[in-house]
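Here we start with a single chain on its own, the form predicted on its own, put down as C-alpha cells.
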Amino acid sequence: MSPLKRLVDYLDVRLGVRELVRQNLTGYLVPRRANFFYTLGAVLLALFSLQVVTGILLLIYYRPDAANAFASVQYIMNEVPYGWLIRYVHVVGSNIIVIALLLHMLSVLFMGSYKKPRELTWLTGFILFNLSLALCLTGYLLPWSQLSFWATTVATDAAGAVPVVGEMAVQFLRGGAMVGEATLGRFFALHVMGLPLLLGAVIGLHLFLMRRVGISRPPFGPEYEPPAPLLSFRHEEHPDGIPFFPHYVAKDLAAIFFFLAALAWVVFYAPALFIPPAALEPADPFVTPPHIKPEWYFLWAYQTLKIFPSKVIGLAVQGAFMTLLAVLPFLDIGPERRPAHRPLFVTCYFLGILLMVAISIWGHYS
C-alpha cells in the first residue's frame, strides 16, 4: 500500500474525505450548458489571491509615510529583484480585476441569475464590487505620486458636495483640511487590514450562498423553462449536468491562465497603460498638473459631477443609479430569465451600458 493511500485512509477515517470529494468535486453536477461567464468567479479568486501574494511582498519594502512613500516604490521598482514585476503585476492585476468584476456582473443581469431565490447572492456580490473599488481608490493614493495625490484629492473633493455632513466626510477621509500624512496613513490601513479583512468575510459568504442555492442554470435553449414558484428552500440540483471535478475545474482553469495572459501581456508590453508618466513623478502638493482624472473605472463618477449644474444633483444621480442596482432582484420579481422574453430590460440593459460607455469616454477626452 502506498504511503498516499494511507495517508488517505487515515483521513477518511477521521474525516470522511472521500465522501467530502464526492460531495463537492467527482459528485456534484453543474449545469451543461454554463459558459465562459460562469467561469468568471473563479478567475476573480486566483485575481484576488495573487493581490494578496505580491501585496505582501510590496510591504517588506513599502514605508506608508509621506516623507518615504514614493522613495521606497522606487526603490522597489528599480533596486528590489524583480521588484517591478511584483509592483506591475499588482498594479495591472487591480485593473484587471475591475474588469472581471464587470463582466461578471453584467452577465448576471443579462442571464437574469439574480432574481429569487438569489438575490442575497446578488447583494453580497454587489458589495463585493463595491469593496474592490474602495480598495483600488486607497491603494492608488500609497505611491504617493503626483498623480496619486491629486487624484485622491478630487475624490475626496467630491464628498463635501453631500449636504449637512459633506465637510464632515472630506475631514474623516483626509484626517484634515488636505491630503496628507494623516490621508495616507488611514488609506494605507484601509488598503493593507481593513477592507481586504471585510472582502474576505464577504467572499465567505458570497461563496457559502452560491454552493448553498446552487449554480442557476443559463436561460437559453429551447429546454429551458422559467422555474416554478418557490414556496420553501430547494437546492437547484442539475440532474443531466457535468462534474464539477474535472470536467468544470477545466474550464475554470482555462479562463484563469487567459486573464493571466491578458495580464502579463499588459504587464510585459503596456505597462503604461494604467501607469501613466504623472504617476513616475513624486507628490508636489504646491503644484497643481493640468487635466489631472480619476482611474478609468471612476471616469463616469466624475462626468457626472460635471454633467450637472450643482454636485449635489450629480452625486443624487449616482445614488439613485446605484441603490437601484442594489434592489434590483427586489423589483425584477418575475420568473423569467430568458432575455428573449425580456424585451425592455434588454433594452435597457444595452442603452445602460452605452451610457456609462459614453460618459466615461466624455470623463476621460473632457
Second form
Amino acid sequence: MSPLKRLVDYLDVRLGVRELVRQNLTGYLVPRRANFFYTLGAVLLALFSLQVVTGILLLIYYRPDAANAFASVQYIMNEVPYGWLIRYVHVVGSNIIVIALLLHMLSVLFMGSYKKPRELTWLTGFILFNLSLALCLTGYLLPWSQLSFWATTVATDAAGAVPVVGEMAVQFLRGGAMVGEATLGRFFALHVMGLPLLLGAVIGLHLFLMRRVGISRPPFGPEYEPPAPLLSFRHEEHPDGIPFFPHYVAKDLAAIFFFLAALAWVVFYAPALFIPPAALEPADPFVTPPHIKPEWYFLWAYQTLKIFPSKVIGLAVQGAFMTLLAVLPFLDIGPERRPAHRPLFVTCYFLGILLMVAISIWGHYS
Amino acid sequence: MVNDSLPPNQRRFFLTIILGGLSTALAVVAGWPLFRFLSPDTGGADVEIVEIPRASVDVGGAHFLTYRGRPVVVLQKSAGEFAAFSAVCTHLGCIVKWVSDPGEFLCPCHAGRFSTDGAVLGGPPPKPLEPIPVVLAGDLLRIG
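Same protein, different form: I have the form predicted on its own, so give me the form predicted together with the partner chain.
Everything in the complex follows now, all chains and molecules, and the chain you saw is the first one.
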C-alpha cells in the first residue's frame, strides 16, 4: 500500500476526509455555464494571499517611524536582495486587487446575483470592498514619501466636511492636528493587523454565505427561467453541473494565472505605473508638491468633492451613492435576473460606469 | 483522433509529468528571490581587517567592537601589549564582560571566568575564548 493511501486511510478513519472531499470537491457540482467572471472570487483569494505573504516579508525590513520609514523602504528597494521585487508585487498587487474587486462586483450587478436569497452575500462583499480600499489608503502612507504624506493629508482632510463632528474625526484619524508620527503609528497598526484580521473574518463569512446558499445559475441561455419565489431556505443545487474538482478548479487556476501574468507584466515592464515621481522623495511637512492626486480608484471621490461648491454636499453625494450600492438588494426585489429583461437597470448600470470613468478621467487631468 | 487511442492512464501520467515540471519550475522561480530576500545579512563579514585608534583601549582596560558581524574585545594588558578575543562565551554564547579588578573576563550568564590570555579560570565554559589577531601600527590597532 502506498504511503499516500495509508495517510488518507489514517485521516479518513478519524476525520472522514473522503466524504469531505466528495461533498466539497469532486461531488460538489457548480453551474455548467459558469463563465470567466465566476472565477474572480478565487482570483481575489489568491491575490489577497499574495499580499499577506509579501506584506509579512516587507515587515522584516520596514521601520514604522517617521525618521526611518522612508529610508527603510529605500533600503528594501536598493539593498535587500530582490527587495524591489517583493515591494513591487505588493504595490502592483493592491492595484490588481481593486481591478478584480470592481470586475467581481460589476459582474454580480450585471447578472443580478445580489438578489434574494443572496442579499447578505452582497452586503459582506460590499464591506470587503470598503475594507480593501481602507487597506490601500493606510498602506499608501507607510513609505512616508511626499506622495504618501500629502495624499493622506488630502484624504483625511475630506472627513472634516462632516457637519459637527468633522474636525474631531480628522484629528482622530490623524492622531493630531496634522499628519505626523502619530498618523503613521495608527495607519501602520491598522494596515498590518487591524484591517487584515477584519478582512479575514469577513472573507470567511462571505465564503460561508456563498457555500451555504449555493452558487447562482448564470442568467443566460434559452433554458434559464427566473426561479419561483423562495419561501423557505433552499440550497441551490446544480444536478446538471460540472464537478468543482478538477473541472472548475482548472478554470479558477487559469484565471488566477492570467491575473498573475498581468501582475508580472506590470512589475517587470511598467513598474513606475503606480509609483509617480513624488513617491521617490521623503515626506516634507513644510513643502506641498504641486498636483497631488490620489490613487486612480479614489479619483472619482476626489473630483466629486471638487465639482460641488460645498464639501458637505460632495461628501453627501458620495455617501448616498455608496449607501445605495450597499442596500441595492433590499430595494431591487424583483426576481428577474436576465439583463435583457431589465432594460432600466442595465441602462443605469452602463451610464453609471461611464459617469464614474468620466469623473475619474476629469479628476486625473484637472 | 490519434490521441483518443491512448489509454487514460497514459494521458494522466503525461499530464502529471508536465504539471509537476511546470510547478517545480515555478517554485524555483518564485523560491530563489524569496531565499535571497531572507538570506542573513553578512554584517560586514567580508571586511578582513578593522582598524581602531590605539587610544580607544586604556592600559589595563578593554574595548568591545564588532568584527565580521561578531562581538570582539581588545585588551591592553600592559602599555603596548594588546590581545583580542571573540567576546562570545564558549559555554552558551553570552557576551563576556571585562572586570578590571581582578583583571579577568566574566560571563554574566553562568559565571564563567577567563584570564587575560582567554584561558578558562573557572565555571562551566568548556574551552578558551577564541583569539583574534591584533597588531599595533603607529597609532592604529589592526584587528583581523
